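Form predicted alone, single chain, as structure tokens, below.
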Amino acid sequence: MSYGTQMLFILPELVLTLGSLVLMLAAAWGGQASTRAISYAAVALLIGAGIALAGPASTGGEAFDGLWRSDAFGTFAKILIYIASGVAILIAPRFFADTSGDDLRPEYPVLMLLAAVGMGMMVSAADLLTLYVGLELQSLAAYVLASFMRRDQRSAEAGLKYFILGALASGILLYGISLVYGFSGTTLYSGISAAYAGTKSLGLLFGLVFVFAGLAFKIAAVPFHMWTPDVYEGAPTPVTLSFASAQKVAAVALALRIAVEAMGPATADWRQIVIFASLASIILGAVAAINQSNIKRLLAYSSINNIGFALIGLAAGTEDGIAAVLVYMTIYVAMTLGSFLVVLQMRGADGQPVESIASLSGMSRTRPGLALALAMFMFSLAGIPPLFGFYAKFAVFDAAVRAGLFPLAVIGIAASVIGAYYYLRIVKTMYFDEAAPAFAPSESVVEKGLIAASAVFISPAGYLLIPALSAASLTAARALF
């Protein structure tokens, strides 16, 4: 295969790579004039680099001696990334126009380039290595932009523990690599398959651990989730936005690539790891989120819940049940999407951000439709019918069904009405308390237009897609087996 051609196999990243690039020029030379314009550049490359997925991006198998697999697993995420990455840029400019003078810069959508270039890389490594550098490229990315609020301590703070705990998990996530390459004798991810499927021995058994251990950072699951709120409180509300949806699914993914092709061999082991973290990420995520003040750090602890729902599928093992983690995800993004853009509503008199959840008191009275938006949101995340977030966590609990993991289902069943109840707090405050004072009218088109498109998907309406969703997930997951 000519080199040439195999660069067709990265087209995407390509794209987003040199147009990053060009958009940091222009930056220099535009300076803070230019945000705008380059913003919705960015959004354009973002669209360019989906369209660059037809073809031999999607569907060209294996490339530079198979450091590289351009597949359907990867192009379901990476839509997802895109997706998830536009809305943070485009709902950049408006945020920080209003909040404490910190004007928006235009290496904001250029790191969100850079971000979503790691995220790709992440997803489509077939090699421990590759792997590693698309992770530290989106992580040194995340961590710039979550203290991109220079004027903010808590944006500062924020910034400062996620870059400290990223370089611990970077560590055992290396040391880990380090194991499976000693006792493989290969990074790639075919070679490491091959050296499990023999016999095993203790160097390759721990270095699973450290693998896992360090992707369980990435995915803020139990016991590597203590990040989380902290940074998704301080964090400015888009950047946050995107670790908890863009950023969720590129973890994710590469969980499941390097769970299914390079460790598939070693299901029985991996799988115990899997199910401990999945049970406490459930439990945790539901009883810490019960006293939050915050609805962001409210909405980091439903991400840690639903990561553990997630992780249900994954501990099946099979086509069905990674097809079902897919499914989960994207329904899980527009849930999310939809969350946190009704949090970028909430502004007092002042124009200026309001995180308390007693602010939200008696809002059905004075932003009804935004209330209902959010009541929408809360009873899909907490998988009630006839939403579509109940189908969410249908599928993971089928899929460990079918692979006799019913007391794993049984649990998670059981484990999901306490998440159920700060979910429905949010709707009792929002309905039935004394009215607070209203939120500041929004004048923005975008943010509307985009919570009603997440809240029409997430309606009965999205049972609709059920079947084109069903074979787009099971043909990814096809793709790693």
Contents of the next structure:
Amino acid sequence: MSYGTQMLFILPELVLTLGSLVLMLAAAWGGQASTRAISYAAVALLIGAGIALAGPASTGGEAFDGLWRSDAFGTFAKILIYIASGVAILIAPRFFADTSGDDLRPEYPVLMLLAAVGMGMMVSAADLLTLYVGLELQSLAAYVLASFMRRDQRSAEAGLKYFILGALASGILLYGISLVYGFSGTTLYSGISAAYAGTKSLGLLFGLVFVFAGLAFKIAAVPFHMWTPDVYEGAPTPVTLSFASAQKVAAVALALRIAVEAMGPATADWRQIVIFASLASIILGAVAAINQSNIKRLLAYSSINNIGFALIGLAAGTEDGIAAVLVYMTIYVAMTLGSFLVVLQMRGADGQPVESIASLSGMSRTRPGLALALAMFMFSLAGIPPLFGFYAKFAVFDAAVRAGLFPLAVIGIAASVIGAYYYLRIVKTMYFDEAAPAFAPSESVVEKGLIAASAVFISPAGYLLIPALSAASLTAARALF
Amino acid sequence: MDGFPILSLMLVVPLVAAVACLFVDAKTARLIALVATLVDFVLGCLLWANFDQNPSAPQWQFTEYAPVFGRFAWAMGIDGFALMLIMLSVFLMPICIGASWEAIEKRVPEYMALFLLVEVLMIGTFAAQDLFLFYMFFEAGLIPMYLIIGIWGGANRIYASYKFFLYTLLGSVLMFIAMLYMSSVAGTSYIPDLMAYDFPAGVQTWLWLAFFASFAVKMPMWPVHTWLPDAHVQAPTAGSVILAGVLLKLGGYGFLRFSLPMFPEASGELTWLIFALSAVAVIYTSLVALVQSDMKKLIAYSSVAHMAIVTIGLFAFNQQGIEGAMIVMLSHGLVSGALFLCVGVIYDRLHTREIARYGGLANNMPRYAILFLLFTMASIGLPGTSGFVGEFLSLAGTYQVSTWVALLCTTGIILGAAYMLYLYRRVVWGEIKSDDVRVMPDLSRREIALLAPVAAVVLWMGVYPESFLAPMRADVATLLERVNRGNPGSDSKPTAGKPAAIAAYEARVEEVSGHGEAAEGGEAAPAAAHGGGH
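Would you mind giving the form predicted together with its partner chain, to go alongside the form predicted alone above?
What follows is the entire complex, opening with the chain shown before.
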């Protein structure tokens, strides 16, 4: 295959990389004044990258001697990643202008783009080193983004915490990779898969455990979740939004690909790890969220809880299961984007952001539309029908039941009732309690439009998308097997 | 009516009205809600009028099928059971709106929208023919009820709303896993297909228990009934009416639609469990009702006792039992709904549900006293009212299976008479004790308009129950045919006796006709007569 053809396979990444480099130069010359223009240009680039996905980038197959795979699975994940990154860029200027007193600096959209490139590499990598480079590119961008509000102590703390724990996670992952390489003699997924299919050695098993521990860090699954609440709370809300949506999708997709493509023959071995992480995340995410008073921390625990449910699909280990995880992540992204967009609307009379759950008190009377939207997101996250979040749980539990994992399904769904409690608490605060001072009104049409769009997506109308969604997710999942 | 999606239309009307309510003021919202519920009632009447009751008619009528959701379908259709329960829902709904006309003052548009949403979900639950569509409607009902109890409820509303939501959710999720298993094994989620699918007996037990977890909570059966008194007491009047009138029927409907026909063997094996819990429920909750000082709580406990009569009837495995159970459900829906309305009437005047605060209402509220008396008698099961028909059939059916359970559950009728008459005596008879009670005006025209239709139907069902039994007869037969193999049989094993009177009569016949072989004929004839008698 000619080098030019292979370049077509990574066209979306090329568009984003070159685009972000150009934008960085523009930012250097344009300075602060160019922020808005660069933001819009960045969104345009993401859309361009999305269009570039249509070609060989989603059907090409292996490229660069097996280091890269362009397939439907990667495309599915990248679409979600680009959408979520685009939203994170769009909502940022207003947030920073209102919050820190500082306007947004133009590096923000550039860093988001670089993170998107890294995430694209993560989900398309077919080699442990490609994966690692992508992961680090994404992580380094994320560390800077987490501490983007320089004058805010919490933001700085979040960045530092994220950096230290993220570095630790990378170390663990790299250690696992080195073990796997040492005992299989290759870093290519295909070669590793062959090694696991052959005689099992203790070294390979150890490698697997360390790789999964590193991945658990990245997807914030219990017991490697402890950085999540602090980072989510401290980071600027648009950044948190991208952590909870784009990054989550990338990390989960990465985990799926490694589990199936590289370590598929060892399914019986990693299934135990996944089942434990899944149930522990569901239960801890639910119980720990109950006493939170900060909405962003609550959403952080909610994301841990949701990752637990997504992992149920992975535990099944079947095509159905992987497709279910993709469906879950799609719906999860919509719910998360919606919830964080509502959090962005929470501003006191002085325009400063408010994050306490108590401030939502009686919002159904002061801001009925917003309260309705948040209530829908909460019921949807709790998985109560007829909202679309129910179908997400439907898909993963269906896969688990088909794979015969009854105890996992029963315990998981019973624990979801605990989770329902804290989602209900938000609804109760908004609908049953006496009205607190109203939030400052918002003029942003973009934010309102995005909230409305996510609300419609997770409303019962979303069920009409099921045929398309399941077809797409199944095609994507088949690409791994 | 063939091919016209009347069931979907019945869902769309209140749904559209619910959305419309959110954008208008209180007065218009009330009107929209009333009109929408009345339209749905008319549609319901059309449904009943066009329902083919012939035994040869197809079991499922007004079917719609659109596989728009990929993994499951928009499948609608009703049989006689569903028809009757839908009629109950659409009949009670305008009454609920009327009952909230003046009682609800704050946030009226949202209130009306939520009630209309409840109506959509209830009709959907009864009409759904796809397992997962059923589950969605069934579970979604939690959201509006949670909000209704939580926003417009009494002092302890938040605790009650949480308890209601989480209790019922925990019950349902296990059923959901069972549903996933069933659809993956049977390869379909279409309810009529599943009703004909034979699961292995060992699996049936587990599935049955998972469904039982959900329906027992919804029903509610002892000992998982404790959410009910809390929810009832805290809910606004119309909320209690809908809870008692329709939402409690979801459990019974579930047993009828899922547990019995899908798991007949398991139903037979576990009948003892149902019987034991029901017998305890009847006696225990009746005794608890006897000592309540809060009117709503008393009626809530009586609901648990009545629902136990439903469950024993359903698991009697014979025609009387199942028909009786259905009639008890319909009757209880009307009667307890009306009783909650009666409580609401005096609550609106005095703002207390303490029984001790009232007394002597017959003096200044004679019309109220008459209607309340009628519903009290119907609740006790006086012949001529709907309560009698249902309880009699249900207990008669149970008697054929288990004399002991029938005996224990019949005490419920006596205890029911005790607590209801005691309630009536304390509230309506006697002297007026305080001035604020003395000035309470009698029923307004609106209140009469709410209670009179219910009273009429209660008497109709009591005097001519055939109208309500006829649509269900073919379905009961189909159901019995299906579940008969799980029939645990009767606990009484009567042996053919040799009654002296018949033998003597036969002998005399022989003598008169002058036959020589009198002894032989005398032996055979009574035996034949006995065989026919069992």
